[in-house]
Structures are given as C-alpha cells and as structure tokens.
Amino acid sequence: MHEMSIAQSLVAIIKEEMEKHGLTRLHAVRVCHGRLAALVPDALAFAFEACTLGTPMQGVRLELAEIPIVLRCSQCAQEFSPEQGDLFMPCPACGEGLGHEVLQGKELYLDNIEAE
C-alpha cells in the first residue's frame, strides 16, 4: 500500500506549503492523478485520514480527481483516449494494438491547497 507514503509525503508538503506562506487553518487539499498512476483513491483517501488524525488537518476535505489516458499510436501518431476499464487498447484510426505513447495519465500531483 504505496498510499500511506503518498499520504506521508502530502501532508509534509502542505505543512511546508502553509509555513511558507503564514497558513494557520487548512480547509481542503486538491489531488490530481492520472489513471495509469497505480493509485487506489479509496486508499489514498483512508490514508490521508489516518495521517492527519489528531494534527489541525484532521477534518480537511481530501478533493481526488482522476486525469484520464491520452495516447499516441506507434503506427499512425492518432491520438486517442481508450475507454473506462479497458486494457488492451487498440488505435481507433488503425487497429494497432501495442507501443503507444503515454501522453497523459501517469501524473501524480497537489494540485491546490484551501486555506487561510
């Protein structure tokens, strides 16, 4: 469970983001990963909650947004977003079946932090 030190390595990020900007009260957090990002949300969601229990964290609404697969073909460069849950992903435009292009969906990232 790679989460706990996702969560870890979150909560560190924001205590440095809000000391460097004078934050005292911290009311939610905004998480991007891509769907290729081998990240169990309901995990990662448990994990934070266990992190932050008993900071002033604890309570801070955790926001998770999914960033969808883009890809490039290796025979005809179309670019294409394979459909929810599928595995094998053949180009639409030709058929190829294997080598293509990660353009997105491997991210991992804050993406923004409420506070005051």
The other form holds:
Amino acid sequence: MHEMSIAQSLVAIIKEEMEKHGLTRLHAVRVCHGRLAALVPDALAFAFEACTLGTPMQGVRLELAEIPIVLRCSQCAQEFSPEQGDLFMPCPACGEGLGHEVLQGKELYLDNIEAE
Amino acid sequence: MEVPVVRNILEANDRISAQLRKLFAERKVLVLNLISSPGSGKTSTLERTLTDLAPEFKMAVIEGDLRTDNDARRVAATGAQAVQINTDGACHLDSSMVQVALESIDIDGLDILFVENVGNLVCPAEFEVGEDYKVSLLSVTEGDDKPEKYPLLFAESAVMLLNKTDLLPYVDFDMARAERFARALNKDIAVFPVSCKTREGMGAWYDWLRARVREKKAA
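Other form of same protein, the form predicted in complex with its partner chain, not the form predicted alone:
Starting with the chain above, the whole complex follows.
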C-alpha cells in the first residue's frame, strides 16, 4: 500500500502548484505511471479520496494514465515493448533475452492539473 | 484551465535521499538497502554478516519493522549499532525515516550502514533511502518466479542473495530460472547463492562487500 504515501505527496505537490499559479478551484488531476512502478490504480484512487476528504480537493477527478514499458535490446539496440503480462520476452529482432535497458515504464509523475 | 506540471510525485523523498547520499559520500560510509519478503532471512543473514565481518568493519543497522523491535534486538546482540524504525503499519521505509534514525547513530568511522527495509517486494523498491546499492534477498522456499513477478526490485538491485540453499533438496526451486529472470532487466546483477544458516556461499557476498567498501573509501 505505498499508494497512501503517493497520494499524500501528490496532494502536497498539487497545493504547491495551485499556489504558484494563483489557482483556487481544482477540477481534475492527471497522473502518469509506468507499468514497472506497480501502482494499483484503484488503491491510489481510494487513497486520494481518503486524503482529500473534507478538504477543498474533495471530489476532484483523478485521471490515471499507464505508460507502457519500452526496452532497448542489450545486443542489437532494437527498441521494443513487451507484450502485456510478459516482461521477459526476448528481443523480437535478435532473440537476446538478457540485460535489456528500461527506456520507459518506471515513471510516476503528476502530468497536469485542471483548475481555475 | 489546464496547467502542465510534470513533477515526479516522489520528489520530496528523492530530495532527502540525495541529501543523505551526499552525507554518506562525505563520510565514506557504504549504505545498502536490504529488501526482501517477510521470512526470507534478512535479519538472520545480517546477524551472520555482522558477526563474521565484525573484526574487519565498523557496521550499523537501521531496522525497519511494522511494529516490533525484535529484529533490532537480535542485530544489537552482534555488537553492531542498531536503531529501530517502527513504520506503524507503513509498507516501506522512506528517506525521512532514515534521516531521523540517523540521529541515533554514530557514523564516525562507520564502514557499512545496512538499512533493513520492511518485508515487502513491491513498495520499498520505489523509495530511495540514500543507499549506494539495493540488495535483494530471495529465499529458495519462496519460488523462483519472484524476480518475474516483482521486476522493478530485481531490476534496481546490485545484488540478489539466494538464501536458504541448504533447503534446496526439499523444494522445487530452479536457481537458473530465478537468475535468468533477474538478469532479463539487469544483466550485471551479482547473484550469490547462500545459506546464512550453514555459512555456505557467504564468502562471495563478503568479498563483494569488501570490494564496495574499498571503492567507497577510495572515492
């Protein structure tokens, strides 16, 4: 359940950004999470709801966008995305199975907020 | 209106972790973040390591636990400094908890600081605590598909200790399979099959530690 820590950090960052831009009413929040970050969307939605209950952020729409994994082959440098559920597929170009570099898929960031 | 933000959600944790890393670099302390499932033998492996390397190194341990201080007491019995962090149910340690725990540790002349994380293969992988390296520990009673199920941890670890090898005759654990999964996203991970109970294989782990301490002192 590290989603609770994530929700708390998220709320703190949103507050900072609202202040920075002189915004007072928050409507929506968009979070991008890489597949390797192992975020459970329902758990984050629940934690975010719990963290914002009784605050001006209560009821804000939380959009979650998953970022697929992109690997670079350790042998031929071909970039590829493993199929859903199969993190360990060999490189489709040369068949190498080991040591692929993770180019994308570890991300966890607040992408944007919709507010006025 | 839509305001683009693009900020790492764990930036506050990463910021403190970077501060800790700077402190440890100045004081030349090797810091290892030890991560595994509950019951895989983290504390036992640490006890053995602390006992065997006591003549060579000054070591300390920060123990993360949900509620008890059992582990810290076991570790302290080896003569190493031990500080307990009770996370009160939280599933991982974060860098601010380690920062607080450090106030109770004398890091003067310290060679190695072990951070024993809360038993969990998912969440601790996301939270840096100022470590030089993550060390994952997997026991042969857990199943050889763990690196496949929890890829981030094994992708981020410098070492995978495969513990309880004395039980290999009694379980269906395929060492090569576990190693292959771990290397898929981390070709250079050092894999050490060990039994902290019989001491088998511990020598290779100790040699790895000695080499990293030398590097840290020379940096």
